[in-house]
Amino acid sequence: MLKTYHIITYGCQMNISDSERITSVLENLGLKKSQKMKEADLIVINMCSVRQSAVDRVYGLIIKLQSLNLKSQTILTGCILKKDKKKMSSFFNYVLDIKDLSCWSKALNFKKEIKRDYLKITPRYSNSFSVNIPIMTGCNNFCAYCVVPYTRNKEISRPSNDIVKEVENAVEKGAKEIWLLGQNVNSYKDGKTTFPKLLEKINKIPGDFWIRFTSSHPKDFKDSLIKTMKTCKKTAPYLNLPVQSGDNEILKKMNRIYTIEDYKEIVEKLKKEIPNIALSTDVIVGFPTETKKQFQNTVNLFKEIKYDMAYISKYSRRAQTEAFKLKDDVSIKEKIKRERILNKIVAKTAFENNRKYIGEITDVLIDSETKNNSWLGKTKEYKTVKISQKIKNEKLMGELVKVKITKASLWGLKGELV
């Protein structure tokens, strides 16, 4: 009889959100969480297939599980390609689709059954002050390098009333930060409710909280969204806007359906309407056929935009994608070199941007404590702040506090409580 469980989550915030719903289902079945994997009756691995490195981590975990010779039951779920599902099925007791979460009880031979769409299952949030809320699942874009349309299928938007209700419940329980999640949030549509309209509905919910969202696609980033971000005061002035490449020819091969000129126009409008906005991006280096000259266009873009942060990935071949048909002709050595070049630029621009906050008094959401009783948190612009005073006060966790910024570094700020 299964009594305890342990979940291992790889991947993005959507995977984390899915694990919170898995937690809810398992605890409703009477299982209790085990902090230690080797002591759990049931081990759930919620995996990601976006990059080969993420898949390799699962294979590494399989080797570890085999070496421990545990008697635990095991479940593999998450974003899984068909070829990986076939290969991995022999290593796990169950390979279950996250969309079939309501049927897991039956698969595990529990009499209790939950008959509802998995996104209607009330999650057990990892923490109560920063909450991940999926507004849609799947993707219709079929970017040439991405497996998401093959692992999560086509876009499905949640009913807006369900989303608003989940936000209301989270805020009532103390949430100070709401993350709206989707593979392409700005293509959200529920009847007449578009993504900007959804933001307006959530902005009207009473309470002192911030609204964040990820991820956005430039092809769907309309002027109406920029206007809504400006007028909805709870919407945080931070945006992750993936560019993936600074070269139009590479973007076309990636099937990104916008030009660098389109992208720059969006950024120009954002900075004009929301002057304090902090921007981050996603970019892939070493996409098949990317020349040094084409990469230089990405370098030029980074210098021009002056990002606050960038998530830089080395191209990884993924089965089923269109890019898998292309020869991976950029060496790993060259990919690492290009990654370092972009990281160096972002480090410089992030530091320049961070210095502007010195002397300001700003709200900071405290989200963690260091070993020496210092506290860390995020500003509305998603800047990490370290509180310089050593304060032993557990009540600070999850609270919005006023902080005077005294120092800037490459990737964060330092300040004092006021």
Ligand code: SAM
Second form
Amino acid sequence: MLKTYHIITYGCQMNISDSERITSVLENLGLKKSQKMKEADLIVINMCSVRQSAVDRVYGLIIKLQSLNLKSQTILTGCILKKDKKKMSSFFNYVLDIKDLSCWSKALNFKKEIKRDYLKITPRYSNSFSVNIPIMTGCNNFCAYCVVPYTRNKEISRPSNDIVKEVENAVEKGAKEIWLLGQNVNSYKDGKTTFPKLLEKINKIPGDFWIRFTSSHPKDFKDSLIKTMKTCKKTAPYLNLPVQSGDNEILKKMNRIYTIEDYKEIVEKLKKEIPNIALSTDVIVGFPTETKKQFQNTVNLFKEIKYDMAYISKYSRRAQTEAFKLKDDVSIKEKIKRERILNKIVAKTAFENNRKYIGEITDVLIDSETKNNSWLGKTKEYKTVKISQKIKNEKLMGELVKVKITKASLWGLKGELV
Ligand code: SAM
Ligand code: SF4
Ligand code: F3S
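Form predicted together with S-adenosylmethionine structure, per the form predicted on its own context:
In what comes next, the whole complex appears, and the chain from above leads the way.
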């Protein structure tokens, strides 16, 4: 009889969110969370395949599980490529699709459940003040390097009423920050409700909370969204707008559909309409055939846009994708070099941007406590702030507080509670 469970989650916010629905299903079956993997009757691994390093982590875990010789039952789920499913399935008791979550209880020999959309399952949030809410799943874009359209399949938008209800419930229970999630939130569509319309509906929900969303695809980033971000006051002035490369030829090979000129135009409009907007991006270095000259275009873009943050990835060749057919011809040494160059630029531009906040009094959502009663939080612009006073007060966690910014550093700010 299964009594306890332990979930290991790899990957993006979408997987973290899925694990919250898995938690809910397991708890409803009467299972209790075990902090230690070794002591759990059921171990769930929610995996990511975006880069080979993420898959290798699961292989590492398989070796660990084998060496521990546990009696636990094991489930593998998440984003899995066909070839890994074949190789890995013998090491797990079950390989289950997250989309079939409503039927997992049957697979585990518990009561039979009626098959229904897994996103209709009420999640058990791991964090009550910053809540992840998926608005869609899957992806239709087939960027040449990316596994997501193969692991999460076709794009499906959730009914807007379900999303609004989920946000209302979360806000009622104290959520201060709502993350709307999807691989390309800009292409959300439920009947007449487009993404800007959905933002408007959520903005009308009473309460003091911030709306964030990720990811956005530049090809679908319309003026109407910029206008909505400006007028809906709950929308936080922070945006992750993945560029992937600063070179038009590489963008074309990546099947990204936009040009760097289109991208810059969006950023210009955003900065004009929402002057305090903070920007981050995703970029891949060393995509097949990327020359030094083409990489230089990414360097130039980074210097021009002055990002606040960037998620820089070294290209990883993935089975099933279009780019798998191309030779992975940029050496790892060169990829590391390019990654370092971009990191240095972002460190500089982020520092410059951060300095602008010195002297300002701003709202900070407290989200973690370090040793010695030091507190950290985020501003609306998604800047990390360290509170300089040491405070012993458990109630601070998840609270919105006023902070005077006193210092800026490369990756964040420092300030005093006022
Ligand atoms: N939907 C989002 C978008 O359009 O940007 C991103 C989703 S993807 C799961 C997250 C990030 O992983 C991407 O933005 C990309 O930079 C990176 N990534 C995806 N495939 C990759 C690969 N094969 N090698 C290296 N990085 C990759
Ligand atoms: Fe992957 Fe492109 Fe879809 Fe993003 S938009 S999930 S990068 S295929
Ligand atoms: Fe996310 Fe990884 Fe899947 S980044 S969508 S968990 S492949």
